[in-house]
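A single chain, nothing else alongside it, follows as structure tokens in the form predicted alone.
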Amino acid sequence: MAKITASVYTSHVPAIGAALDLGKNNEPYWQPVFKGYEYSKQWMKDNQPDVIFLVYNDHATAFSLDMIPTFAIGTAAEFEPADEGWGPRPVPKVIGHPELAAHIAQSVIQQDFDLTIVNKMDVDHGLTVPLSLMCGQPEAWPCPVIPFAVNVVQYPVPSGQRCFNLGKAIRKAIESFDKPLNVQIWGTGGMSHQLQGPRAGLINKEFDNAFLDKLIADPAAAAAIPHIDFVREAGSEGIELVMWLIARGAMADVAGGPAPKLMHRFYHVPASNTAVGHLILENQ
């Protein structure tokens, strides 16, 4: 049967992708950011999965205010990098895993979560920047990726508890797939940042690191944080952290298994006008 072996958590700052694409990663401003992912790139080579289930949010490229699914799973065979206004990122196209994606959709919907099934969409920096941070700049991504888009752009947004419970359902779905696949689940977005209004540029290091502590050792407490607290403490875009709770809810300890092993933790300010957070947890 398929199994989730690890979860990865990372910010998906668009400027990080631009820095990589333009060869600025060795500039003094960007060096500390990319240094924080050196371990992760080696870990990824040493622990290459068969499939990545990648939780991210679309930034008005695949979806718009005309149609906003709360949870959308990509079931296509491939996904092209999106043009976000300055041309697509020069990265490989994303190869999907339609068989596993369809199975997850079937299972999760039967567990009473309503998913939007997307058979064609482009994927933006929310998905490709995490791949670049973990995999570098390869000719092709190392494995198939199942995109899972969450609405954290237009209110109402799903609660952290809802996302955490969805992660539990995704774990059950993956573990009921009858092929021996090694699956990683990634939660992306965040950490604290606000892009507009009087609090534009807000960074809350204390909240960010407290959230990382909870995510590692007390995920139920992290899931219980009300959505308004994310907005108040971490900025309007800090709500993206609920996507990390989907990945954390899929880990074995939440279902009564052993606690995961913390392989890597990284936090840095600034990267553009945001805080960058990153964790790798392995199931034991």
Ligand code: DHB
Second form
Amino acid sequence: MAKITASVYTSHVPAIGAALDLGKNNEPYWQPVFKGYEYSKQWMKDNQPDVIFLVYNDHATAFSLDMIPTFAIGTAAEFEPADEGWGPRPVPKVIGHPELAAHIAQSVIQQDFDLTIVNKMDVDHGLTVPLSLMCGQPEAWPCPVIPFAVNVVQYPVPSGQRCFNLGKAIRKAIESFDKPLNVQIWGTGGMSHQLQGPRAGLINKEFDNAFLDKLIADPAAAAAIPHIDFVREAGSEGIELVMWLIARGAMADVAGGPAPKLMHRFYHVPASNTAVGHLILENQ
Ligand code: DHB
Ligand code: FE
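After the form predicted alone, can we look at the form predicted in complex with 3,4-dihydroxybenzoic acid (DHB)?
After this comes the whole thing, all chains and molecules, with the earlier chain placed first.
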């Protein structure tokens, strides 16, 4: 059967992608950001998954106000990097895993979560920047990726509790797939940031680090944070953190298994307008 080996959590700042694509990663501003992912790139090489289930948000790129799925699973064979206004990032196309994605859709919908099935979509920085941070600049991404898009842009957005419960259903779905695949689940976006209005530029290190502590050791407490607290404490775009709860809800301890092992923790401010946070948790 397939199994979830680890979960990865990381911010997705678009300027990080631009810094890499334009060769600016050694500039003093960016060096400390990329240094925090050196361990992670080696860890990826040493713990190569068969598939990554990548929870991210689309930023009005593939979806617009015309259509706003709360939870959308990418079931296509491939996904092109999106043009976000400056041309698509020069990164490899994303190869999907239609068979596992269709199985997850079947299982999760039958567990009463109404996913939107997406057979064609482009993927923006929300998905490609985490891949770049974890994998560097390869000719091809190291494995197939199932994109799982969450609406955290247009209200109403799903609660952290709903996301955490969805993670539990995704775990059951993956672990009932009848092939011996090692699957990683990634939760991306966050940490504190606000891009608009009078509080633009807001960063809250205390909230971010308390969230990391809770996510590691007491994920049920992290899941109980109401969405208004994310917005008040972590800024309007800090709500992206609910996506981390999907990945955390899919870990073994939430289903009664052993606690995961913390392999890596990193936090850095600033990166563009965002606090960058990053964790790697391995199932034991
Ligand atoms: C920034 C952060 C984001 O999460 C995003 O989607 C766009 C921009 C930023 O910090 O500039
Ligand atoms: Fe974002």
